[in-house]
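What follows is a single chain, given as C-alpha cells, in the form predicted alone.
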Amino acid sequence: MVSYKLTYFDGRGAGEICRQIFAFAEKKYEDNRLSDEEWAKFKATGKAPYNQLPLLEVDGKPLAQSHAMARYLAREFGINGKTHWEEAQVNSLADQFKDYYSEARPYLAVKLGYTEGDADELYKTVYLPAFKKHYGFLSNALKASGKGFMVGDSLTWIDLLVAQHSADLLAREGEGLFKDVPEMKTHSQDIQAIPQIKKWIEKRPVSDW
C-alpha cells in the first residue's frame, strides 16, 4: 500500500489543491502542518527539495511544486483529464492560472498582509484588470465544455483548484466581483458542493488563507 505525506503550512494555500485531490479520492495520507518555527527547522534539514513548501512524499520519496505534486496525484486518482488531449487542456488552464496569480500577486500579498502598501489602489489597477482578462479565459473554458466542468464532462484537478480559489475571492471580495461571470461563481458552489469535498471543507482546520 502506497503511503502518502503532505508536509505544508496550517492554512490552504499553495496545499490545498493536493488535500482536495485526497478528499475527492478519498485515500489517507498524512497532513504534516507546520508552523514558521517548526518550517525553519524542517528546511536547515534539506528534506525539503527547492527549499520551499508544498512538499508530497510517496513512499517517502520526495516531489515538490505545488501542480506537480497535484498532476501527478490526480493521474494516480483519475482526475487529470479521460484523454491526453483533456489532461494537456487541463494543464494549459493550470499553467494560464499561474499566469494570472502572477499578475495578482501585488494587490493579493498586501491584501493578505505579507507586503506593506495602497490595496485599493492596486484592486484597482492591478487586481481588477488581471481577475477580468483571465478569469474571461476561466470562464471561456467553462463554456466551451457545457458539462459545468472546466475541461470534458466530468471533474479534473482543474476544478477543484479554481473553485477553491473562487470561493476565497467571494468570502473576502464579494459577490459583485463576479457580476461579469456569474458562471465561475456557480462552478465554484457545483464542486464544493461534490459529497466528498463538502465533507472535508467541513472538517479542515479554519484559516484566512
Ligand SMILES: N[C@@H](CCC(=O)N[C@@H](CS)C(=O)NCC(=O)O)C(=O)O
Given for the second form:
Amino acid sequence: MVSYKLTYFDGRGAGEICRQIFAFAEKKYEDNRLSDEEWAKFKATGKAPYNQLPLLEVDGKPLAQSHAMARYLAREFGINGKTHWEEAQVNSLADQFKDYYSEARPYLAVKLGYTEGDADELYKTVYLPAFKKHYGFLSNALKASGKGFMVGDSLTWIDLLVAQHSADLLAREGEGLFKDVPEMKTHSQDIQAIPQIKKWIEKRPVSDW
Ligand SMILES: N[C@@H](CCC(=O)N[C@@H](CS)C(=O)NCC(=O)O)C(=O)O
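Now show me the form predicted together with this ligand; what you just gave was the form predicted alone.
Now the full complex is given, and it begins with the chain already shown.
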C-alpha cells in the first residue's frame, strides 16, 4: 500500500486542498502539522525541496508545490477531469486562481495579520476589483458546465479548492460579497455538503486560516 504523508502548518492554507482530496477519495494519510519551531528544525534538514510547506511524501519521496501535489493526487484518485481536455480546463482555472490570489495578496496579507496596512482601503482598491474580475471568470466556467461543477459533469479538485476559498470568504467577509455571483455561494455550499467533505470539515482541527 502506498504511504502518504502531508506536512504543513496547523491551518488550512495551502495544505487544505490535499487534505480534502484525501478526504473525498477516503484515502489514509498522515496529516503532519508543524508548529513554527518544528518547521525551523524541519527546514534545516533540507527535506523540503523549495524550503517551503506544504510537502507531500509518497512512499518517502518528497513533492512540493500545493497545486502540483493536488494534481498528482487528483490524478491518482480520479478527480483531475475525465478527459485530457477537462484536465487542461481544470489546470487553466487553477492557474487563473493563482493569479487571483497574487492580485488579492496585499489585502489578504493585512487582513490575516501578516503585514501592516489599511485593510479597509485595500479592500476597496485592491480586493474588490480582484474578486469581481476573477469570480466572474469562475462563475463563467460554472455556468458553462451547467452541472454544478467548475468543469464537466463531476467533481474535480478545482471544485474543492474554490469551494473552500469561497467558504472562507463567506465566513470572513460576509454574504454581501457574493451578491453578483450567488451561484458561486451555492457552488461552495453544495461541494462542502458532499458527504466525505462534510465529514472532514466536521472533524478537522479548527483554525483561523
Ligand atoms: N507556491 C507554494 C507556496 C508555499 C508557501 O508560500 N508556503 C508558506 C506557507 S503557506 C511557507 O512555507 N512559509 C514558511 C517559510 O517560507 O518559511 C505552494 O503553493 O505550495
